[in-house]
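The data below hold one chain only, encoded as structure tokens and taken in the form predicted on its own.
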Amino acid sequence: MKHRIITISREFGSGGRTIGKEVARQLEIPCYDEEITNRIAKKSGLAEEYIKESGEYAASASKIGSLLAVKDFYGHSIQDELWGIQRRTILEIAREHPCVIVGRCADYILKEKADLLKVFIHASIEKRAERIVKVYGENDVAPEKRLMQKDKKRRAYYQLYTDEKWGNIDNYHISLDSGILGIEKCIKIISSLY
């Protein structure tokens, strides 16, 4: 089968954003990644930074916290429209060419998709630690602590708007672990399943 859309959904400091850019570079098709945050900016008119915050993560980590969220006459919130801008902008994109899109729930988005690849990166708590320290640098929170409130976040996002475990194998047709295989072998892996 031949595949026209890739979604990466990664772990934090897996590295599935540079395998994403890396893959869609060698394929030579797009990759939407900050590229949905700016088109949902145009659309909503909120701020790019509020968007990048919360497209991937929910406000609060729980449920419940996140039904707790301030909500207009219709019981929608902020957040609430922000995930309908952003469904409506990724099932655009899967419409107009083939693409990378890294994150954002784009697999469970685009899953009726038949040319889709759905592929999660994940790795060690020891390796994304070493990563993001080497990538991003310190920072005042312990990198281990910054991985556990990254992925809280968005396993909290993912199952609000999807119902779904987000890193659930059958979600995906492919999973990767990047502290292993390593970022090349990743990327190489993705390439040749297109």
The other form holds:
Protein chains: 2
Amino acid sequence: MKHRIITISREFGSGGRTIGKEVARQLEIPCYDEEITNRIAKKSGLAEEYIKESGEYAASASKIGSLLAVKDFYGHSIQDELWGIQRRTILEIAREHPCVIVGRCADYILKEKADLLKVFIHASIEKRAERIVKVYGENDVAPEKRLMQKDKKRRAYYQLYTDEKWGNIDNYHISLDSGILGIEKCIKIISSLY
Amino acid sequence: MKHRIITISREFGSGGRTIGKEVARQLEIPCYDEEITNRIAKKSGLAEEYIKESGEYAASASKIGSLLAVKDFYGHSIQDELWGIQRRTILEIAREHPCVIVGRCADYILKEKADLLKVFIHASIEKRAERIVKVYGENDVAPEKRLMQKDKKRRAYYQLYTDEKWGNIDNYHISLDSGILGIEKCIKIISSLY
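Can you give me the structure for the form predicted in complex with another copy of the chain, which would complement the form predicted on its own we have just seen?
Starting with the chain above, the whole complex follows.
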């Protein structure tokens, strides 16, 4: 039997993770976000910090980022290896029980493998900038720039491993502007669809 | 005071018009779809049939279609003229009362002019093909081809007059896959957001 699974894709700073966690709590099913990182770390021996950064984002132009994307003799990089482990981990979770999975191309990986409700959460740049300053605090880089960099890398990662366009409206069963509708309303709508 | 207005953009065959009409009925506000055509016909003297075809779709490659897109000495075509009348009509309606408006770039025209809830309704090609055969019957052209042609012209029309991309996820407060969620559920969600 295919388990019913909610996948939440989200623009950085849109509150998608918060929404996923709360939907899962209300539906009394697990939410996988950092928990995927833990599982992958155990399987792969890779550091959690690295998995968190590279399991959803295309390699950055930094020195470490470039090294991790270096291809071996067979055209395989550490990031490709991580993609394989992440894919298997998500398939494993989907076989275990109904749940919410945040990000990590789960919508693509579980296509045809589970009874999916595919959600996309987005918001205007202004609303998201406001939110990331509130949640993560300020740093040297302007919040607008930070979120555009993050989204750019998520988009590139998704495209690289799925060959599909991240944030393409036709790919989601429901897309919500959390900045306009509010986090609470998004949670309510998604829960009601489960 | 800005009136609260729901704009419904939709892929052809997704049931967006049916959803709009039913949301309006439940909320006891008017729904503008063919009613806009009537108003424009009265103002412009253009035939309703032509307005229906050209108020949302880029000019076709047919002989009549090409003629209507011909530019005059000032670089203006009949289609441009129609766009102007349609724009003014939609602004006029928005000043009159809260309502639902289906299609016709109302989301763009009313930006900043009304308190908008911008909705996009879509569905897979298979589901929409099934629906248009049920609603409009069969003809010589395969339903998949008919709906792709319609969407292509809607996309081109939107792009031409708004300079924005039709069906861009960030432009809508809520986007729903009517093929997966069902028409009834879409109506319920949209009404609950009003």
